[in-house]
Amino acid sequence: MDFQLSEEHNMMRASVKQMLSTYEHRKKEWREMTHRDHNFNYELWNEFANLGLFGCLVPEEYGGNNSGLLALTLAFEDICALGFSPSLMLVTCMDTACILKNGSEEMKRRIIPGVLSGKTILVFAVTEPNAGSNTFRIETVAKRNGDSYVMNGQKTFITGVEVADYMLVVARTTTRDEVVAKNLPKSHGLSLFLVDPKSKGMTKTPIPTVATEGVYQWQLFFDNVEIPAENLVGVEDQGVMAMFTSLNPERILVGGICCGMAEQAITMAVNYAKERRVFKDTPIGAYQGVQHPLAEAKIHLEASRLMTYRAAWAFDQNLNPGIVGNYANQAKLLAADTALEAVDASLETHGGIGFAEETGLAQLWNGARVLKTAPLNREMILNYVAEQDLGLPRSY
């Protein structure tokens, strides 16, 4: 066992703070740009791409870096650490796996070079009203129509729509009627398929929401929504071990960027408690009552990185998807725990200021809160756990 990170990855890190250190004036202007007006950063995003940031899950052959999920998970960690966000990155770089894995040679061609330069941003569509953590519940339909597909239905809680040029659609292809009459495997008739959001057919509603950066939450209607055949992302009605070819990296990915919030609230913490003096001449951090919880965050953001990396170096690895869903699926429910456990302790440190919005720990906290149920909670993790891992009866 090797615990060394390997130099590439140390210059990927050495590269992401370079880049973000020029911008650190900028910090409060953007967290009032994307938290309060939800406008969305460009800028930011544009020297993500010019990092190669886009490349790191994508081979040389199609343009490019190939640096695995770690090199992406250790930078999504460091900008998160250092007070800025990656954003739609995520679903941009889980849908790209996908795409790579699943999509045809000229869907490849098509999309990754404009997602490499940071002109495509693509987003992820699979939540419906009644099909949230049980997605063989989806009822949006899509029927082959000549060269096209046909679909119709609806998706609540989808990111960033309004900036989006794609949208990577779970849909059905065979009913839910359809498998049962045919007493086929539940897991058959979902398939996978790139929309664009501007289709005709397609309404989209925002959902008020607090703790989105930049872009809103949408519920979309598809009503006759035609989509190019080539389009389909993989094989008709074989869309649930494509998809999760999206849903293992981006575990992983919420995975570091929690180890990356917990690393900011608690070096915010550590650093007021230097300074904080309430009673004589003693900084607060001298206290344990101070600093026990900041202490306990530390060795649980240890734990969360391990596991973190852990289930990066898995799919790197090309590991069974199974087993590499486990180890993200145990990454994510342990960093997303210990991110709100360490903003907690951070404005329990700072006190009555920790609540002002220069801080941004407030917003921090809704963050990392959002980050404990979405984009699974931990209960359906735990339920995962004690199935795929310990054995234990299906109890839902």
The other form holds:
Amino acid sequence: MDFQLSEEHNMMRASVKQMLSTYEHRKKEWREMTHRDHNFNYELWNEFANLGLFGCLVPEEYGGNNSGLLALTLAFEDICALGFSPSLMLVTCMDTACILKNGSEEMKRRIIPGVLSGKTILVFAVTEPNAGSNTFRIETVAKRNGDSYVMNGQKTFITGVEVADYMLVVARTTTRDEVVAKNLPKSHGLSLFLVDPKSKGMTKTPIPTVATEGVYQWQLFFDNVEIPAENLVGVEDQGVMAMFTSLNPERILVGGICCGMAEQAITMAVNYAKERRVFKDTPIGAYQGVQHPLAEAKIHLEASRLMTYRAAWAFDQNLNPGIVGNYANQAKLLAADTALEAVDASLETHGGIGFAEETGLAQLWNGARVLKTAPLNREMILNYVAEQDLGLPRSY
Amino acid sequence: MHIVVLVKQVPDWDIPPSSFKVDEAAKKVVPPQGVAPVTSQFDAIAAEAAMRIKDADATTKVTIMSMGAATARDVIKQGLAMGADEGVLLTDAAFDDLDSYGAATVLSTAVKKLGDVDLVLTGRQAVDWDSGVTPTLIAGMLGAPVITFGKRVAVAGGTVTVERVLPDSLETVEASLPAVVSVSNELGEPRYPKLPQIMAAGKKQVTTWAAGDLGLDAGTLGQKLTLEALYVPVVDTKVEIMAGDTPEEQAMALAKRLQDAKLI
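Beyond the form predicted on its own, can we have the form predicted in complex with its partner chain?
Okay, now the whole complex, with that chain kicking things off.
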């Protein structure tokens, strides 16, 4: 077993760090811009594109560099460890993976170049008021009408619609009633579409939230929105499998983000604990009451890294998506818990100054807390592991 | 135009001072655990200088050459990812712990073996030992002119033109090719490789030469310098508060204190 990263991974990490180091002086400004004002950081987005990060999952024949999900995961980790945000790169890359796996050749040639250059931003629209963790309850419908589909329904908590060029929307092309009536598998009837958020018939309402960096969350209403048939991603009614090709990378990349957040929080705490003196001339880092929570967080971070890297490796090796999903879910759960644990320990180490805006720790806590619940909450992951890994019966 | 860039792998200079340790008995630096060695700062800038020449003339061939342990392959790959064409690793037990003269002997012999080299670019000094004499020694062994502390390097018509950094000014000098030029940090930040270049570099081969390939052996690489001792100097820091009721009095006290200490 070889735990060494490749030369390419190490060089890529060095490039990410070198690029970000040139923006160290902008970090505070950008934090205010994204956290407080919810403005999208196009400047950093273009740097990500320039570095080639959008091409990690894209084969060379489509202009990518095919360095893989592990490379992208490491980049996400480093970006967050250095106090920056990958922002919508997560959803744009997971949508890209889905298009590459399921989209038509024409769609790949049409969409991927824009993604690689940073000009095309993709977001993901699955959640509905009555369909969160249970995707099969999706009610938004898309009915074929000649050379197009007509979409009606609503979505909620959709991230970044205001800057998106396309949304990857999950909708029903066969209703649940029809699925039941025809005795079809419950996974039947869902389809994926690329939808222009500026399409006629779309209404967008922002949902005020905290912990959303640089973009807003949105409620969307589709009122006879016409979608060109060529924007169907994959096969009609078979969208569930297509959707899962993007969900595995999503969870793995979230693992990378959480590892980076934990690294950032621990580093800040360690630096502070070495300098801060409260009693006599002893730095507080010498007290075991301060050391142990940070040491525990560090151990959990190392475990999270191993699980996240294994999941990314499994994806890059094209292992069975079920196996990858199992690894990805477990990694996401542990990494998200670890991020929260590390930020909490860091806040405790800092004391009052940890809540000052200038440290960024309170904002980091918000971000880490969101990832405990999103994109898939702990309970659903535990259900999945209990059923899939342990073979326990299902209760719901 | 064929440019050879000499790069050295050194311990990461960006580590905290507390992580820097030496083995005084063995007279060696103890590599910091968990911190990967890196390309010497000025050598990466030399690679940048080469790439700027290649940017201006795409027919330019750039070879990255490094002498060191097998891990020095990493710094060669870094140069390849910046856009260089070929890599040469010089590694042999006989090359371990060489002084500047020995290193220059190996490197100049390897450059001669390549045969068609027009320009050798180096950093102004390696950031581990900071001797700064290897570029000049190499030039002497090659019988080529040397220009040091380059801020800007351009080649045209068999001539290299270098704007070089002096303590209080700049000067521009020319030399006929082949030549050796060392560059300084004033040249600018080295570019960071993009992912497509990094992936492409992974497919480029690195040629490895040992002492035998260069017709060298430990006997021909005798040390000119003797390392007497290696240690981390103890720096004693004290704080003195200048007495005085007004800033002017404090300033006068400070001036007198510095004068007494013969610092001004």
